[in-house]
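Take a look at this single chain in structure tokens; it is the form predicted alone.
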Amino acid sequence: MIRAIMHGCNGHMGQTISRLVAEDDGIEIVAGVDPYTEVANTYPVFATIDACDVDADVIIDFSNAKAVDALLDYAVAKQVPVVLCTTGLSEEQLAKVAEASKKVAILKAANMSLGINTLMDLLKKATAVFADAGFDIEIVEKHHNQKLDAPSGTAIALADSINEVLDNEYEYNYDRSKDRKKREKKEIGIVSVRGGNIVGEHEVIFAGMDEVITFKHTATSKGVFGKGAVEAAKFLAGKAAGMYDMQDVIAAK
């Protein structure tokens, strides 16, 4: 049995992971960290990342980036893998992830989503097929409208995957209205569309002279990203120091 500390315990995504993980015999919870103490769960919760005195062979970090430093100071002081789930990290703080990396097993992706880092697999494949037949290749990115940012991490992660294969040739277009004219032959169009509660729309679109090819994502709720998370966790236990994503997930698999 795998034991895991929830960091960020008491937030959605941290109470998510906690009844996913009460439901899979592969894995436990064995201590929570969150500033906020007062919701009822099953393992002891820890206000702090360095109050915690309970063994665990992987962290599962679902917080906010002012938390990340300390945490990563406690993973390589007590080399206890992390599964990396925060986001808006600073340049500085993706330089300190980097270097905990070359001291303990450190999982880092821009999205959790099985499904999601699947399509990048399946993208890059499609990219070598239709890219030198001449398609056009576009990205349509949906989200709730609240969130902040535009386009969305994953929008550029599948946008990436896909540049990977074109050895990083194309340039990337947010704003087509900027400047009046055709597209260029070698970018990938970026739209991002925000409003109600949708939770993530992700639409990447091959189109070539009489035919379109479309690869679609769709999560209808942040479980996804939480079963992903889950499944990081196992793989990551054990591992010897490096820096993974979820594609090393996929292929274990």
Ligand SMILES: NC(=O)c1ccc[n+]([C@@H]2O[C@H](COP(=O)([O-])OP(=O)(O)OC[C@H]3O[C@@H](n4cnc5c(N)ncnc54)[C@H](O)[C@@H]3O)[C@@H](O)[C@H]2O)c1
Given for the second form:
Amino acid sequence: MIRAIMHGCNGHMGQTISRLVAEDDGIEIVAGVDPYTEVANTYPVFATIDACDVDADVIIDFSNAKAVDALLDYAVAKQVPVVLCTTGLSEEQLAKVAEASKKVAILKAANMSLGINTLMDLLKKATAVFADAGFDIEIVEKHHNQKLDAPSGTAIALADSINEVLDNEYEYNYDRSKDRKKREKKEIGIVSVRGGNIVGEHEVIFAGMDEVITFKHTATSKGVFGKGAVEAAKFLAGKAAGMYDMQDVIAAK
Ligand SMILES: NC(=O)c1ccc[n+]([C@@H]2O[C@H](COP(=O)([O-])OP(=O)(O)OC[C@H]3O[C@@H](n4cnc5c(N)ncnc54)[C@H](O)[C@@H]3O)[C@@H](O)[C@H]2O)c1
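Return the form predicted together with the ligand of this protein as a structure block, the form predicted alone having already been given.
The complete assembly is shown below, putting the previous chain first.
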């Protein structure tokens, strides 16, 4: 049985993962960390990571960027691998993550969903065929009306995985309203729709002469991120120091 510490246990994702793990025979949460303590959990909860004295095989983190420095120091000192899901890390923090990964296993992904990460893989294969055949590539993403950033980090990550196959020669076009001209061959248009409570939709369109191929991922609840994070924790426990991502989890399946 893999023993996990849930960092940010009383937040939205922390509670989602607590529910998922409760129904999983392969992993258990042995401790939680959260300064907000007004939630009843089946495991002990500590206000800070430094106060946590429970042995574990892995830490799952969905907390706050401000909490990540102390988390990295703890992971290195105690030699506990971390599934790092918190977003919005600064450049300095990303450098600290890279430094820490030389001493302990760290898995980081902007989107923990197995579906999106598998889609990235499929897109690379599709791009290798369709780009040479002259297909135009466009991305449409849709999210709820509370989302602050546009386009979504996931849309950019999808475009990046496509562009990797294209030797990073394609430019991203987020706004065609300013220039009155035809699209460039080497561009990927990325369009954002915001409305209602859409959890997250990403559509990648390969449009050629007389045929269109569309790949579409729809997240119907935040549970998809939780499931991916639990899979990642099972994968990461016991791994040697290094930087891992969800592609490693999928490849190991
Ligand atoms: N990578 C992904 O796939 C993915 C998916 C969803 C959310 N996220 C990210 O995960 C993070 C958390 O998301 P959420 O929706 O659960 O947010 P949330 O605000 O509901 O929960 C965050 C929790 O972290 C706690 N926290 C604050 N400071 C802490 C500290 N020092 N130590 C431990 N816990 C602390 C808060 O009290 C809160 O309970 C965000 O950065 C979000 O963008 C990533």
